[in-house]
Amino acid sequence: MATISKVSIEKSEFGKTEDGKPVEKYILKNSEGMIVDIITYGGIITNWTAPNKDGEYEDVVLGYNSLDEYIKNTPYFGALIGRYGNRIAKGKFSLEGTEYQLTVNDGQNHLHGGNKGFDKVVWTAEEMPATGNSVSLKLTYISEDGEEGYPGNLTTTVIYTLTDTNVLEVDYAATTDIKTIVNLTQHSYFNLSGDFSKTILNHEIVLHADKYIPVDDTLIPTGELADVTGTPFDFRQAKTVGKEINVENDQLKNGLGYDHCWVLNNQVKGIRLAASAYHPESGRLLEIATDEPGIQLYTGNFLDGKLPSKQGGTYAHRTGFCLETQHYPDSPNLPGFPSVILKPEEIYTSTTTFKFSTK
């Protein structure tokens, strides 16, 4: 365990794998207070505080409590998602004339880098030197050449470092021997009342996008890019969850609500502000930057009352968003999206940053 003056990385242990693996937890903290707990099954953020308007730090993610919980069942609370995060059509795509089939695990698609994706693996967990205002953790996995049906041997890491402006930021980067397809995403599911027994339609969001990815009824983009004027999916301007959600929409009705893709503006100038989200009761305010040319916002739609709250209870429909800044679902069957394609003479690098504050 090292410890500085203002912030501190302490581990401890988080359970065992089905097949014997233990499992690490790393506690960041700040001097604010904000602490963020990760293990290094799935590299899942368990636990996120983050102040209210009066000070007052209070978890802000749905997540378990045991690791048995996260291995049983999994709708990606807090994980790291790879190779591909969201879908592909069929799980097929082709590169060089190769077509690959890779797991089909939501309904007839691929998700989330499919059956076995990198939010159901180990990680290697390594503390980098910690700095006067921040800290670091290094997440290692590598994935074998057709893991998942995916081509090429390829090496992730993950770096979260919180800092003492109550920023987590997370740099991601990927290197691979054979030409290969990556979209690495970070699912955590907020509720910035901090009472996971109540809804997230009263949060107000600002998307940063003057067009979304409209979806086929099994959630595939039909290629076209949407102007959100006149929609429910403008966000340009705050607007609560709830506002539109049940309005009558071929697209919210394939989506069971929103689960979709938008295509965020100024994709040139790098990391950029590309959303936001603020709780007026708790006054809590989170702004997401990135340097991905889309996000993705899921409303906790099937969430249903089955899964066990680490408050006691279950997860309530709709009691968690999503905001998964990436590369669009399906770019690999859709040459008029931004490329995925990594090649072994290349460097896979993305950054996001999740910062709190109070309004």
Given for the second form:
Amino acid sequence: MATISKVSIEKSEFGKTEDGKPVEKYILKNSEGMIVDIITYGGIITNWTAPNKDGEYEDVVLGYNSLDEYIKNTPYFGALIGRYGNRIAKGKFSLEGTEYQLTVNDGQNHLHGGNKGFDKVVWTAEEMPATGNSVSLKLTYISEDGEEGYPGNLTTTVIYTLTDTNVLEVDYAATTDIKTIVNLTQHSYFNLSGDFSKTILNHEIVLHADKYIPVDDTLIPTGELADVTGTPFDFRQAKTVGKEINVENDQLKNGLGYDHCWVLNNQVKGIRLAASAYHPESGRLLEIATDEPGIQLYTGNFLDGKLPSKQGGTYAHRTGFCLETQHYPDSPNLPGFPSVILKPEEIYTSTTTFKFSTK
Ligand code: BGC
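What would the structure be for the form predicted together with beta-D-glucopyranose, rather than the form predicted on its own?
Full assembly next; the chain just shown is listed first.
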């Protein structure tokens, strides 16, 4: 007997931007019961449910209930990040002898695409034909030459695919008409307990990385790739976020906790397991695979109890963590790091999968 697939995608209105652009919400559902809500503003994942060990699906990503809140004060909750995820020192870089000055929006540096990065623009959405056991939404954004200081007209597509195996796959692609730089990522803040009043310090993290990237006190890499052995940055065996986050360590001081990029092992072309996060009480396990060379672990160090939670109350310190797959910060200025240059004859591609299960 043929099984009846229950994957579905539904569209509704989510509000309007300040300049009157309509924003839609797409609800992706799979037949297991997982729901991923994505809005066209910033390509933001506003809700994402995952099962606990009793099979109960609960929302596990921080965010807001209204578009106005996302527009007013978002620390990139759930958003697509571009053109360049992470920091570029003083917003400066050179390509073929031309120096470019990007907007400076994080102290003296450029962060996550500038003042109006890909997290703050309205993307064009297209529902992809359903395949039976997965459902996909394609988002497109055309960033004009000079936007936030970047060279080249850049066309970016991001396809979110939810499968019946509780995987959300994110496929990025971009093309340009002038040599430029690109480094795209997804900025969901997870709290696998499903209760956003709790901290994430008890989550057990694994990072498949023998090295990480030390930074200065403005979070710009020193250029060194440092061995994690014997440091609080060793997550090769499962370790809670909280275990060493408060030990005396210059790098933890610079990041105000973990806010660093790890150098993933097995840097051959192709997708491999990069990281996992496990919440013992609920049994929720999140596994992240990617073809990127790096992953940023950010432990919600700047959350300070001021932003309103969608569950009521506010988001306190360290109530969410991000695992952002990416190329290394400040790569355009550090020739030893893998290249982030995109030429007109090339296509930038990058894939990350987020798989939920229980144990
Ligand atoms: C960065 C943090 C930053 C945060 C913004 C993270 O990706 O690494 O330094 O504060 O994004 O919410």
